[in-house]
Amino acid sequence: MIQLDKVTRVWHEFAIRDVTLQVNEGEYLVIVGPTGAGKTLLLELLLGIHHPDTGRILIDGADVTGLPPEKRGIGMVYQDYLLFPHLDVSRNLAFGLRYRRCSGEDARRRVREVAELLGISSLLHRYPYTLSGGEKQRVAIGRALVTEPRILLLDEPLSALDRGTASRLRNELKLLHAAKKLTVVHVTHDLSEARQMGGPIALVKDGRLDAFGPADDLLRRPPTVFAANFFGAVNLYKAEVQKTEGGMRVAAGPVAAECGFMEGAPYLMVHPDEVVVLPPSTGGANRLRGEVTALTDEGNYVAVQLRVAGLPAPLTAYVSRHFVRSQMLALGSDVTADVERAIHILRE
């Protein structure tokens, strides 16, 4: 288990500020965030290249805040591989073992096992300049694994690869995680990659932890406007808090939902795939009369854009092609959008 307790580190233009985070044993955590948010610095704090200005880092309950990298039992894989060009694959894999008390036979055994696990046994006598990007990344991952770390850190390991190679390595990383039962912390800017890895996601903004949780929760119920925008929210409206006879509610034009105490400026998000498009009617609570202003075929669905009186921006609903045909939807069609079950309240 990894625990960060109010960790702060300011280094040049990068910073991690008051981050508290827990990664359970065997978990696959993905860290996302914009460029310069501090994602790599966070990994290097875990590795021990940097040490916190304040706060503590614990691994399996032991305080490792001041320990050097070689005493933490952590492997690290960077985006640009960092292979030694004058060493063949076998010696690149074995490099990290030279500083450990590991006999020659034991080192050769570990290299063979890791090479077999990663499917690079046929590459052991080749040099880095003869390898493809995917092969180099497998060697870099193998070099981290050969020391038998408890924790594996991955800093955008697939970003330099073409889409097909990245997809294959993504699946291999999931299989490797399951086979070795490693705790993995993986930094990426690719949201589809973050979702595919299957573990929790931590979103970092300006060095602070903005959101944390399962991928589906963050996509369906982001806690902040920044998280909603980062994960691609479609219908997002600034709202106001209103006092009613039944209590408090948050409203953006004709869209409204009950709420409790609200910190920060409220926003309403309407999930486009949960909007129900109906024939035109007189409406009711959160039933919005609108005019179709755009129909965009997105492959698996059609995005229907509606102009709704009182909303500051168009409302988008996702429907099937069959629905568009059967309801004869076209530009200018008059419809009603039921958003009652599609509303999520969040804060700035």
Given for the second form:
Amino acid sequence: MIQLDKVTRVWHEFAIRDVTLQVNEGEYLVIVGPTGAGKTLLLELLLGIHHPDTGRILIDGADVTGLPPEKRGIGMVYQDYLLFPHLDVSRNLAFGLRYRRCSGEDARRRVREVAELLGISSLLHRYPYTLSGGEKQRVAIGRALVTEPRILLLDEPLSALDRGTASRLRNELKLLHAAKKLTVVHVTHDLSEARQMGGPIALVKDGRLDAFGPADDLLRRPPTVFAANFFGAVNLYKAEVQKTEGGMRVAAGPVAAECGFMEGAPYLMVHPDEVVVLPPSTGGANRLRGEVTALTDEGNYVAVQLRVAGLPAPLTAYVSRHFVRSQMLALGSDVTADVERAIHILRE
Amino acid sequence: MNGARQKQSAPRERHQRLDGRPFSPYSWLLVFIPFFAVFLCLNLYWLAGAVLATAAVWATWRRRSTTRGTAPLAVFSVAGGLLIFFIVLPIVNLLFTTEPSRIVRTALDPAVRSAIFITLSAACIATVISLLFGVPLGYLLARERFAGKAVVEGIVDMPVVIPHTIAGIALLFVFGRAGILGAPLKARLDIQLSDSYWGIVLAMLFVGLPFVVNHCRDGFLKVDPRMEYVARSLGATRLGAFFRVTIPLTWRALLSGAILTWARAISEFGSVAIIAYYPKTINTLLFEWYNFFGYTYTKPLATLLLLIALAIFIGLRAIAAPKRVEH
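The block above covers the form predicted on its own; next, return the form predicted together with its partner chain.
Time for the whole complex; same chain goes first.
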């Protein structure tokens, strides 16, 4: 288990500010965020290359804040592999073993095992410059795994690979994680990669933890506008807080929802796949009358764009192709969209 | 369009070697070098220069299949050829016009042999010391950002720009018999640096240090610091990562820095002559012979020293030449 307790580190143009985070034993945490957000710095704080200016880092309950990397037992894999070019694959793999007091036959056996696990047994006597990107990354992962770390840090491990290789390696990483019961922290800027790893996601913005939670939860109900935009939200409207007898209401034009406590400026998000498109009718809360301004075939569904009076931006709803045909939807069609169950409130 | 491209690529295929790699277009220069040497031996210097210039133009012309706009390149080649001629002519002239028997006789002179030994060994010691102190400084300059780094880098380059006689005088005021460090060293420990072997080492070290420091820094800059991070994540200490990863990847840069330092050290005369005229180095000896006996007498000694320097320089360069491997 990794715990970060109010960790702050400012290093030249990069910074991590006041990050509190917990990664449980055997969890696969994915850290996402835009370039320059401090994701790599966060990993290097965990690794021990950087030490926090303030705050503490605990691994399995023990304070490792001041420990150098060699005493932490954490494996690290970088995007650009960073294999030792002067050593062949087997010696790259065996690099860490001498520090584990493991040599001779024992070391060779462990190198063989890891090489078999990653399917690189045939490469053992090749030098890094003769390997392809995917092979290099396998060797880099193997090199980290040989020393049997409890925690594995991956800094954009798949970004430099072509799509096919990346998806194969992604599946293998998932299997490895399950088989070895590793705690993994995986940094990426690729959202679909983050989603497919299945673990919790932490979103970093300007060195701060902007959002953190299980992937489905975070993608469905992003807590902030930044998170919503980063995860590709479609219908996002700036809203106003209105006082009612019962409490508070957040409203953006005709779209409104009850809410409890609200900090910061409110926004409303309408999930396009939860919008119910109906024949034109009037009346009812969160039933919006609008005109179709665009129909885009997205392959598995059709995105219907509606112009709704009072709404600051067009509303998009996803419907099936069958629905478009049966309802004879076309540009200029007059419809009603029921958004009652599609609304999500978030803050600035 | 397609036909034109085929036409362009056709001459290239003629330059394929058996292993598939293309000949260097400048390998044509090899054809001209024997002519060049023959003309030099016959004292036909103007003909030798003409041959070299022709070779340069010829090599440029061979490249025309891949490079457009050959005219400026031809001008550059002639300019470059003249420059090479300017360097090669005095050296080759000295080598080819000295009688070998006189070189051998000079080499057997005990004064010469002692001077050669003193120069080479002092240069080696200066190089080793400069490595011991220069490698850590080069590493710091490559890896860390700190206040006043530009100042430190400027200071490192200073021995290159200070005239060496001035360096000698400055060193004398510090390490000389009455110098601010030399006087207490003499009084307390009875160590005298001026006019001693160690004075020579000192002067060589002073003028040679910048090359080691700068080459080390440039070499370390080419190794990604994250390579060291990975090594440390695998259990290596900072020093362990340095010796198992960084040094194996930079030893060529360190060696070429050391070669330059060493070459600078054996050629140093100005500061050595001021801080330690005795014992005599090859340069002091050469200077003295030239003053007392004139330049024809000095010629075999100069040729001998040139041969030694060239042999060592070429040998070390061959070791330090980068392997053709992409990292």
